[in-house]
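Just one chain is shown here, as structure tokens, and it is the form predicted alone.
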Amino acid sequence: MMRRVITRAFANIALCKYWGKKSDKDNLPATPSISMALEELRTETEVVRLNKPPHRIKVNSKRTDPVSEARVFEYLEYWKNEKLISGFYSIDTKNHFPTKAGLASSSSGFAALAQALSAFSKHKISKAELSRLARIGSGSAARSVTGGLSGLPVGRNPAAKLIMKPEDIPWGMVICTVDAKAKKVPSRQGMQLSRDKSPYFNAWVIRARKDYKLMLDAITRLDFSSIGRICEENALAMHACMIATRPSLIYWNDVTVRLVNAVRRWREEGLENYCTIDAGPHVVILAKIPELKKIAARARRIKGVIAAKKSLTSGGASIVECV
């Protein structure tokens, strides 16, 4: 009987954003999304089967907050209710980047956890089904299961699909960290607030679905300029929906604005790059691989930037060790 499993997954940054739920039941997204999993956003999770209750949850070797703990407990019960696993587990997740700060740590966290739980299951779980199961924990985790450049459509029970393998992707990202603190309004809560309280939510959903189709076409043609433009415009449209939410969801700070303006200035000067921002203050810059080092160096010189790391695309969730 399996006793211990270690898995690895990578957080993904969306080129077309997932923001909003069609239904809280089964965590169904209201918007289709496309993302890149990044090598620099790595999560490693160790899951050990326990002889007796209760479950034990740690993040970065410390007991997590009650809300996050309850979310993971609920997720484990989902697997048990689906008769995929039984028993009790100790879970220790280590994020090698800021947690709950707007860099999609839940995407790699739940992808790594789903991959680990699949090793304890008596049922053979396909990659598509594993993506669906990861989505129950975190919508964006569905894309971290498949890794690379992946898309998550909308539908009755969607799974992520690999669009491009990491080795075929000729661009990467620079991750600009501006604040490592946990955000006050988690993404899941923020999505619910936007859906219920933003006058722009329906317009955002229409825009996001159009952007998804345009992005798929641009990727097929490897049209980097169109990919970057759609990516940046999509992120700004999502934040417009957030800002219009009542109470307003403003995840940016002054350093975020400086970075957005810098990206535009560099582009005007002939350095092609585009920015995207998840539900947090950090800015991620999309560029062709040969330009990443130059952009990272420039970003580090901006006041308030804690770190600027270049990253290539990573693969999907995987099992590192089984005992």
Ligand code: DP6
Given for the second form:
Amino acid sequence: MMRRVITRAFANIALCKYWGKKSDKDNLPATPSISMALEELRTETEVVRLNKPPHRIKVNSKRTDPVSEARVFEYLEYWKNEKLISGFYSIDTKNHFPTKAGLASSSSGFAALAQALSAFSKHKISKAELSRLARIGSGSAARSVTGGLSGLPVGRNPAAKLIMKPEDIPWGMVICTVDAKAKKVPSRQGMQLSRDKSPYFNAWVIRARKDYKLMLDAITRLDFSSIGRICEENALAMHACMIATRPSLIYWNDVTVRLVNAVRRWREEGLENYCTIDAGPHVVILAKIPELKKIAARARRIKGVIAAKKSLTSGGASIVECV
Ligand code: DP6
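Okay, that is the form predicted alone; can I get the form predicted together with this ligand now?
Below is the entire complex, every chain and molecule, led by the chain shown above.
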């Protein structure tokens, strides 16, 4: 019987954002989303089967906070209730980037965990099924299972689908880290607040569904200018919905604003680049591969930017080692 498995997955950054749930129960997204998995945002997870309770959870070799721990315990229970696994496990997740700072660590975390748990299952779990299972852990994780450029539609029990393989994607991203401290309101809570307390929530959902269709069309045409424009507009629309929440959810800080303005200025000057921002202060810049180096160098010169790292697209979740 297998005892130990190591898996790898990459966090993804959405070009069309998932923000809001249709149902909390099975973590059903209210908005369809499209993302790129990034090779610089790597997570490796080791799962060992234990002989006796309790489960043990570590993140970056340390005990994690009680809320994150409870969320992982609950997730293990889900797999057990579905009769996919049995027994007790020790889970050690290593994120090779700042955790819980708005850099989508739950996407790679739950994708790597789902991939590892599937190795302990007696059932054969397809990629689509694995994506659904990862979604139960975290909506964005569904897209890290498939990697590359992936889309997660809305629906009764959606799974992410690969839209473009990493090697076919002629653009990449520059990840600009502005503040590595843990964020105040986690996405899960933030999207609940937006749904219940933002007067713009319904308008956001309608817009997000239109953006998804337009984005798919632009990707089919490899029309980078449209892809970038929709990506930036979609992120700003999501933040407008967040900011309008009462009380307001402002994930930005002054460096975020400086970066957004810089991206727009560089674009006016002829450097084609676009920005996106998740539920945190960091800014991620989308550009064609040959421009990434120049953009990273420029971003590093902006006051308050801690790091600017260029990244190409990565693949999906995979098993690294299995004993
Ligand atoms: C802003 O996937 O972290 O990054 O499903 O509650 O775990 P849960 O939320 P999560 O939300 C991601 C929000 C986002 C946008 C995106 O990645 O699409």
